[in-house]
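A single chain comes next, written as structure tokens; it is the form predicted on its own.
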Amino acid sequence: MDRLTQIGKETRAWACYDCGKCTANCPIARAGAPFSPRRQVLSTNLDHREAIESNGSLGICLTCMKCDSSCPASVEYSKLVQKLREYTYREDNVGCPHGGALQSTMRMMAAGKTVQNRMDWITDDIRITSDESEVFYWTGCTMYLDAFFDELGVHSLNGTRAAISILNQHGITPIVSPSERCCGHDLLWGGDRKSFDLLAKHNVELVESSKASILVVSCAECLRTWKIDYAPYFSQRPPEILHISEFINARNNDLSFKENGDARIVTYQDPCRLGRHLEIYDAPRSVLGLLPGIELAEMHQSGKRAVCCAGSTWTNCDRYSKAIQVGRLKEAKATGASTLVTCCPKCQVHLKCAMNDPNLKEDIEIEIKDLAELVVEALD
């Protein structure tokens, strides 16, 4: 069986009804791009590798699973795109916004020959350890995002510090390791399986050797990687892997909130990796419900219908992505909320980037915060 036929079987591409629901629900197609998920399905089923490589649409797909969730034949379009990117991967032909600097940083971490300084962001008001603890806290690449996108006002490390502070409030001093490397999410979804394998093996060994029984993750993409893509790499039973919102909900009796919090309306952005990829919709909303003074106003498209931040895996950034981001910000503003809350650092990057448009600033400008930041602000 040739590889394309195998990919078609693994992703149920053969079952496509050719009904067009995938295209009708695709954010990129709805933004006006000449793109259809069915094109990849047809090329796969017809064994047309040249068409897959030449039509230029592999890098456009957001892999947000909007098409998967609407498909009556259960075709796994996002998985298909990931496998096709791996099948056709060549490092010199992948579109890389920001000059490929982010992918280069990830590959340097995968090679393991570069010494990282990952701990300078630790402040005196939070407690961590490098020895033993019940909880290993996974920081992800927030320190790199803050460095790369400082001019956009990105401060994703605030959410990282807040999450550790919440663990401290639970009486936990978590392990935070200076040896942590990028989870490899973007490399995997960009087709670079070799570099992803190196990162996965290193990170899984790091967490397994810590003997922590719980792994807490704040980033939606890191969480998806740990829960799904790292599963084959564990040599023993993996720790319990929880999003920070799930951890808070499980132990909310350990937290004491102010009796009268600052009244404000917030809206919530469902990251596609946390939502459609992992089906985690209720936990973040339950946490918001714990906070005094906070009123959640849902966007028209929320939960399973939510539109992603259109950033994908740094494979594409164009006017269609910008149109999706602007539309999402206008939808958030229309709720009357003063703050847009999310659980994904990349959502912050892409939505804040869109807000830098001076012609649209008043129409789309809104405060963006990580969920953990709101929790810390509400603590007594």
Second form
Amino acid sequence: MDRLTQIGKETRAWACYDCGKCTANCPIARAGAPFSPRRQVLSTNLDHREAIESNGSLGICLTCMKCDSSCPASVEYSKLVQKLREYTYREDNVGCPHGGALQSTMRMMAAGKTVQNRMDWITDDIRITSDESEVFYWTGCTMYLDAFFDELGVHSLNGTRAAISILNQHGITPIVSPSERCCGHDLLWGGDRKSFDLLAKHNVELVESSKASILVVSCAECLRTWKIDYAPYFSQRPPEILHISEFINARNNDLSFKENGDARIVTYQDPCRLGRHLEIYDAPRSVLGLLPGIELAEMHQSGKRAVCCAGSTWTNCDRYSKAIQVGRLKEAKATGASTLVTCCPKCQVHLKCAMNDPNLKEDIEIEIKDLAELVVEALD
Amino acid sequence: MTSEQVKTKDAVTPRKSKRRWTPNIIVFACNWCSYAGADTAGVTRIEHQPHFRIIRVMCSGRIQPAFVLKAFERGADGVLVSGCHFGDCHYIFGNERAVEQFERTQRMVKLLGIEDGRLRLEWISAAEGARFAEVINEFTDQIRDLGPGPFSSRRAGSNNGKP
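The structure above corresponds to the form predicted on its own; please provide the structure of the form predicted in complex with its partner chain.
Below: every chain and molecule of the assembly, starting with the one above.
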């Protein structure tokens, strides 16, 4: 059996009956891009390798799973794209507008020949340990994102610090390891299986050897990678892997909030990795519900129907992504919210970037915060 | 540089001895100043160490973090970014952009744990052939002291493939 047929089988592409709901639901196709998930599925089924590569649409796909969730035949389209990217992978083929800087960074981490300086952001008010603890806190690459996207005013490290101080409030001093490496999410979804493999082995070994029983993760993409993509790499029973919002919900009795917080309206952006990939919709919302004075106003498209930030794997950025981002920010503004809450640093990067447009400044400018930051602000 | 010039340059470059390690340096030079500066150094026959490759770009403002990071990823031992002096940029403010990009690159390089000394920014004008030679000599010596880069295939214990 040739590889394409096999990919078709693994992702149920063969079950496609050509209804076109995927393309109708696709945020990129809606924004007007010459891109069609349906055509991609058909090309796979018809064994047209050339058609798959030539229309350039493999890189455009956000893998946001909006099509998966609407497919009546349960074709796993995002998985199909991931496998096709792996199948057609060439290292020099970088669609990323950052010229592949982030891919290079991730691959250097995968090679692991240096000792990273990734702990400079730790402030005195948070407690961490490097020895033993019940909880391992996974920081993700927020320090790299803040360093690289400094000019956009991205402060994703605030969310990381806030998550650690939430853990501290629960009386936990989490392990934060200086030898943590990128989770490899973007390499995997960009088709670079070899580097992903190296990262996965290193990270899984790191967490297993720490003997922590709970792994707490803030970043939606890291969480997806840990919960789903790392599963085959564990040699023993994996620790309990929780999103910070799931952790707070499980133990909310330990937090004491201010009696009456400032009344304000916020809205919540479901990251595609947390929402459709992992089906965690309620946990962040119930955390917002715990906070005094905060009222959640849902956007028109939320939960399962939420639109992604249009840049999930550093493979695409074009006018269509911009159109999606602007549309999403306008939706957020229309709720009357003063703050847009999210759980993914990449949502922050991409939405902040879209806000740089001087012509649309007032229409789309909104404060973006990580969920953990909001929780820490409300703490007594 | 014409192909004949490249050939003659290669011919005079001493063959790498098998025992002694020589650094592999990437120099990004802007078309209008630094590249011309290197040319001046050549035309005036100033001697300098030859262990670098020049990549010419139209303006130093083009030198994104990706260029430098990729160079390190592929095994460069040092990277020199060079452009016109402030106020002399052919595109008015290109070198100001270069500084911004360079600072971003520096932050990433620091996080990754690559030594500071492997990355350098210099302004060299078209007339400063001697300055070009001086910078190259200084930087090459510095890299020689630091030894092979972290991702270099010639580093001990490396499994990058080529010897």
